[in-house]
Structures are given as structure tokens and as C-alpha cells.
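This document starts with one chain, in the form predicted on its own, laid out as C-alpha cells.
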Amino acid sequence: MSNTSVNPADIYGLARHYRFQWEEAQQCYVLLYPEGMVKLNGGAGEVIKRADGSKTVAEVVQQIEAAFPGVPDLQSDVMAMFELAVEKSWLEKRN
């Protein structure tokens, strides 16, 4: 279990040593870093793409809910993705 706690009012951005991009060959979003690459599933890519260092976690949740209407438990999925991304140091807290 993670000891990381993501708050809806927190603001996160991509960690300095990662680069986020669409990888055409993989047909998915990836995080590039000096030692390699992390392939992100569709949901993870949508969260990381929106975590730009200016939006709160709650704003990211709202954007994803608007982009994917009718998906059940979307807020908890987005929060879980933030928790994972922070735990793995893909995202850094900005506020």
C-alpha cells in the first residue's frame, strides 16, 4: 500500500527527468527517461497528459469525466492513477 496521499486540491506536473509523448510505433502514450521507456495504457496517458503543472487533481478529474461521459467510477480510477504516478515518481507535486 502506498504512503502517498493525493489530494483533489494538489497540482502535479511531469517529473523533470521524464518526457511524455505519443509513440506512433507503440500506438500509445509513453514516458521517456534516460534509462528507458514506460508504456502507458489509455487511461494513464489521459491522466498524465492533463497533469501539466497548472491544473488541480480535481480539475483533471473533471476534464476526464467530460471527455469520457458515462464511464462508471471514473473519479476513483483517476485518483488511483495519480497515486500510482506519484508513487512511481512520474509526477511531482507543484503546490
Given for the second form:
Amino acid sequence: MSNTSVNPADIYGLARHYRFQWEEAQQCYVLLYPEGMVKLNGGAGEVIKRADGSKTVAEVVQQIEAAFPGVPDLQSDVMAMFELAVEKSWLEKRN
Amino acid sequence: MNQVANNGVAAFQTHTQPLWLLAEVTYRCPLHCAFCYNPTDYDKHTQNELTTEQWLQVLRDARKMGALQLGISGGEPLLRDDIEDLVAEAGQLGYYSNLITSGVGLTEKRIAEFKRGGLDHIQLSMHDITKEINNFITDTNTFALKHKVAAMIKGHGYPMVLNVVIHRYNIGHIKEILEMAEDLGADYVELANTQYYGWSLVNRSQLMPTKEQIDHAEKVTNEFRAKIGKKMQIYFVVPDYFSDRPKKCMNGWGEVFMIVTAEGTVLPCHSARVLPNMTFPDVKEHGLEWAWKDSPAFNKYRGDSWMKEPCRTCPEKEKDLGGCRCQAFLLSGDAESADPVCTLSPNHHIIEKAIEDAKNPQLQSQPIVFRTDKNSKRIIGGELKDRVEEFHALP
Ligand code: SF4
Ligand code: SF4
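Switch from the form predicted on its own to the form predicted together with its partner chain and print that structure.
Now the full complex is given, and it begins with the chain already shown.
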């Protein structure tokens, strides 16, 4: 049950003790943490990669829109990804 | 500390790539835990450990094959003085690495070196809030040391991951154990109900709690979890004897986990050596790649083509893949049968009997056979027959 609400002005960074890296063998981004790991599909990886504690959610949306021109509904996809990542404790709010 | 840390991991079907490498670098251990999963004949495996150079090669090869989580375990891995070298290599290679330890042998000097080398976390085993039970169940005087080590781990900025094996002697203290974990600043706590392999199987009637105790422990855990929120992640590993369906053991045979033992045997799970008519590959002879992809042992129970009824036509077979092969063999003598934990298994009565036996005061009062070199030699030599004869693979 999600009661997290992500705002465009929020700044998120990777949660403490998490590691995010590109895996050549799997051809995907992964999140690694004590007791587990998650493989991220393309879109999720692009979001987490940019959530580096320096940009607001709105800036991440802009960057992704710029990187993938012409893809519809990016804003809502990115917001949904942030919500999921916060709910799962992958990302932490920094502001 | 020999515990599987696969909780919270989504099951990925790779068929071609191992994701987790568990390096059981030694079977020597200063502790003598009554619930140890190590083989009861471990004394045979304490010679001929792989050299540092051989371990480094294992790390490189597994990483090339796709492994990214590394557990350094044992026995007590810190009994080797080259863990620093392994950690540094793992850091270079980009593993997410974990040292699984009882804490014995961890010093300021060593932990600083691990930090420099890039070790990502340390999983410490804790046993109870009382000194008496800690010292009883491990058959050592290690209570104070564990608290000291916990502080050291925290002090070096590591995530604090506590693993607590749950059994009859500490199951009544779950709330207090969780409070202790909170006081120690734990980030993750794994409450691992004892699974019955190796020494814990020999001591099953002495260790197994009742269903009521487990239900209560789970309730207490849920209450604590609700109170503490995200500050501390708590995993409660449900004991399979008390469920209707078996666990999907190791997320599937040869799917994601690869274990290399102290002498270089490559295994798909901790206790696979108990299985009959199987030759597990030796990393020194065949290398990891062949072991994982081509060895008959790794292919034997991949997928579901090996299954018999009731599993073969069971609509749930993809969920649990018929459970644990080792448990099926140890309890029923048939490695290809359904895990007796399953209520659909024709051998399910074995589990029911074990649960009844654990309530039998006469069996309960038998002495615990602690994991010691001496007891291992006795079991290898055919002693302690009355304690091992119902389990098919234990000598
Ligand atoms: S005796 Fe205890 S500490 Fe040593 S390997 Fe077994 S469970 Fe781990
Ligand atoms: S019958 Fe076999 S496959 Fe079906 S649920 Fe039981 S163990 Fe799993």
C-alpha cells in the first residue's frame, strides 16, 4: 500500500547502503543491497541513474524527456517509477 | 556462520548465469552451534582448502559468468588470513560483497582493511539476549564478543545486518531480540527459523519449537515491524516444516546460486553433497564455467523434467519446483520425490512425525550433539547411530 507522494520539487538520492551499477553480463542496471538485489528494466534504470541527490524530480523528468524525444506519457511513467522506488526504500528524500 | 541469505531476493530464471556466489572458504570454526547447516562429516573437508590464488581465480571466473553478489562464509571465514585479499579482489571486480561471520576473529585492523578493500557489508550472527543461551547454543563463551563486534561494524559505517537463527531456546525472546537489534542500530535483521540440515537435523527434536510458538513469534515480529517502520528491515523466514508447501529451494537448482566449498567442490546448494549417485564438479579440475553450464550434477535437477508424481502434473510445480532435493532425500530416501513438507507428498507423514517427536519429552531430553571436530569424527566413524539412522545420507 503506497502512501508516499512524490512532488516535482523533491530531490532523491540512492538509499544508504544501496549500490546501483550497470551489469554487462545481464545487460541491465541492478540495485544491490544487503540481503538482496533487483534487476531494473530499461526505464527504471534511467530514472534511478539520474536520482543522484542533486536533481529535483522535475529535472529528472526533463532530462528523460530530452533523452527520449517523442515517447508519450514520460512524465507520468517517471513519477510512477519514483513512487515505486520510494515505497521500496531504494531512494531516499534528500531535501 | 553458515546461513543462506536469499530472503527478499526476487527469483530470476537465468538458466545461463549465476547471480550469487557463495564462497564457503573453510569448514573450520571456533563455534559449535547446535543448528549448524555444515555437513556432519565436515571434519573430512577441513584439509586441502583452496589457496588464495585459487580463490582469486574463482572470484574472477564467477564474475565473468555474471555473478554479482558474493558471500564469504564458512565455517568461520576469518580463520583464514587471506580474506583481505579476497575482499580487495571482489571490490576490484565489482561484486557486492558480504562477509558472513560469527564475529570471532574480527579486529579493528582487519575491519579497516576490509573497508579499504571495498567489502560492502558484514552479516553477524547473534543468538539471544541472554548470555546463557548464546553460550549454550554455540557451546562457546562468545556473548560479550558479539556485542563488541556489532559496535565495531557500526563504527566503521557498515550496514548492520544481524542474522539470528531461531529455535526452541530463543523463540520466546523475539521481542527482546528485536529490541536489542534496535539498540545496536541494526539496519537489517534476519530471523531465520532453523531449517533442518546437517547438525540441526541431528538435533531436530531438541531444537524445533511448536507451531504455536512460531505463530506467536511471527505475530510479535509483525507488531515490531509496524512500530519501527523502515528504519530496520526485518525478515522472518518461515520454517518450512510448518507450511503446506515446500520452499523453492535456492530459487531453483542451478538457477541463481553457486557455492564453492573450501576444497573447491562446486555445488548448487549447501547440502547437495548428501545426495546419492552424484559427482559434483571440482573447480580445480573443470573450472566454474563447465561446472555451471555443462556438469551433469548442475543439470540433473534443472527445470522440471526430472520430476515424478505428484509433482510432474501438479499445477503448482513452477512455484516451488517440488521443494528441496536434499530434504526429500534425507527424509524419504528418494531424492526425486516431492519434498515431504508438501501436504500432497505421499511422505508428508514424516514431517508430521518429526513435529510430534519434537513434543516428546524423552526425545527432547536427549543431549544436543554440538558441531565439534570430535563429534564429526564420531559420526564419520559410525557412532551416534541412534541419532542419525533415520536420515538417509548421514553416515
Ligand atoms: S558452528 Fe555456528 S558459527 Fe560456525 S559455521 Fe556453524 S553455524 Fe556458523
Ligand atoms: S506436489 Fe510437488 S510441485 Fe506440487 S506443490 Fe507439492 S512439492 Fe510442489
